[in-house]
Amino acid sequence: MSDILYRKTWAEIDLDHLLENYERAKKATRHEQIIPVIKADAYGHGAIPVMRHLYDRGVSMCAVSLIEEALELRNHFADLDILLLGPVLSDQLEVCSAHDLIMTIYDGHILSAVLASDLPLRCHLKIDTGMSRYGFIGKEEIRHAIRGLKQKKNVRLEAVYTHFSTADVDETYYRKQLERFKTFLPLIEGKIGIHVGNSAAVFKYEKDYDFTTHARLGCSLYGLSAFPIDPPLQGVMRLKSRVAQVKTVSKGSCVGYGATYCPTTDERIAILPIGYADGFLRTNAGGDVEIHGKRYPLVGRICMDACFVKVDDTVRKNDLVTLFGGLISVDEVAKRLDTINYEVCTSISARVPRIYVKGSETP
């Protein structure tokens, strides 16, 4: 992507806010470091710049989902510890070994492949305590996995972990998962890392654990949360554009595809160069945007590359527009779309340039 903004639409990524969220999460735990989750291009914020900012400040480990994501990071960070949270197949052991990736052992098939391999491998063992996604379930299979991995001289079993599915919304089920994980602690012999906390658990429960060595910080790193945090985390992404055109739409004319919005009087309509191909989805119709510190309504259908805003005479071509990250929060947009805030950020497409700023800087 060129550094020149030919089309005046971009996502502003505030690196100061990112670091502030990381430091707040550290203070909420008893750990010197927590593991930032950089998967999905850092939740849409840009994996390399985000990790660079953290790495330059001493963060030495991160987590991703895919091997492809890990290899992109490895190209920029030779000594970064990179944990793969997603599945690794038996024919992918060589790439994990060659690039010093930390794989997750999550079922009997990959366990057997690792135990049969002579490659130097690093791994964490995943236990499924009730998320019903990846991970071992039974005590005997977990015991077998841990013992087998520790007996392999070419394999480094570095940690055991689980993932809570309701730490943000359902304490009863969270407690059920936690107590189940605790029943497996006697199986973890020797000096092995343990991490169970995700973003919600980091802020709500991690300080109460006496057995963990790390925690994982996902959505909250980016100022996103599924539950209230006081004081609130700092939002990291601000989606911005500039008015491309302002026109008067006369009574009797209509706006956009399907002619779904037809003013009953003459109205001033601003056209913004952003649409659903940028991840500003059609279901945003009926919401607001911010111009000059004031809300203005989106009207008509959102196009692939443009959308329409009903404005007044104070709005001019090239005026700055904030679609979220100012008066309009990403949480408001998520509620509008009936989804979660980090789906909003990960939906912003790659054709929207990410511009990295600190504090209140504006490019």
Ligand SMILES: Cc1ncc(COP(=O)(O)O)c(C=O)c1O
Second form
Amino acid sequence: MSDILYRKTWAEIDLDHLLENYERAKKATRHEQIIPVIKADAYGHGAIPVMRHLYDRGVSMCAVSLIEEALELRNHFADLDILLLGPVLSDQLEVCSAHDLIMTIYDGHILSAVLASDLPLRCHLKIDTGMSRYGFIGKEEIRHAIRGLKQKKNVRLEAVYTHFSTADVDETYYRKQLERFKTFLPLIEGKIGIHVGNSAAVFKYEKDYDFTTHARLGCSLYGLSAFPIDPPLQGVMRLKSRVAQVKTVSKGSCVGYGATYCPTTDERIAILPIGYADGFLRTNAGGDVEIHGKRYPLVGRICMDACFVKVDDTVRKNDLVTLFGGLISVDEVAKRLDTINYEVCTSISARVPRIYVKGSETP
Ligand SMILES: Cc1ncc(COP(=O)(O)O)c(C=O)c1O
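Swap state to the form predicted in complex with the ligand from the form predicted alone:
To see the whole picture, the full complex is given below, headed by that same chain.
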């Protein structure tokens, strides 16, 4: 993607806000470091610039999902500790070893492969306490895995972890997972890391634990939250565009594909150069955008590269439009799309340049 913004549509990423959220999360724990989760291109915010900002301020570890994501990071950060949260297959040990990636041991197949390998390997062991995704469930298999990994000279078992599925919404199930995890603590002997907290657990519960060494921070780093935090976290992504054309549509003409919006009197319509190929999904139709600090409704269908807004006489070509991250929050958009705020940000496609700013400056 070129540095020149030929098309006036971009996602502003506020690195000051990102850092503030990180510091707030850190204060909510007893930990020297929490692990930023920067999978899916840092939840759509740009993994390399996000990590650069944190790394330059002393953060030395991160978590991603895929080996591909880890390799891209490794190209930029030679000594970063990169934890792979997603599944590594038995024939992928070499790439993990060669690039010093920390793999997750999550089942018997990968465990056997690691136990049979002579490669230098770093790993964390994942216990499934109730999410029913990756991880070991049974006490005996966990005991066997920890013992086996610890006995291998070429393998460093650096931590054991689990993941909560309801720390944001259901305390009872969260506690069930926590108690289950605690039953495995006697198996984790020696100097070894332990992390359980995601964003919700960091803010709600992490201070209660005396056995954890780290936590993993995803959505809250980006100011996205599935639960109320007081004061609220700082939003990090602001989706912006500039009006490309304004025209008067008169009675008898309709707006957009399918002619679904047909004004009954003359109406001023602004056309924005952003559409569903940018991740501004068609289901945004009927929502609002912000221009000059005021709300204006999206009308007609969202096109692949453009959308329509019903405006008044004050709106002109090239005026700044905030689609979310200002008056209109990412949560409002999530509600409009019947989804969660994570999905709104991760859906903004690679075609939309990310512009990194500090404070609320606008490029
Ligand atoms: C294993 C694991 N840990 C931590 C996180 C971060 O969770 P959150 O975004 O809720 O902080 C995720 C995100 O899905 C995850 O899969």
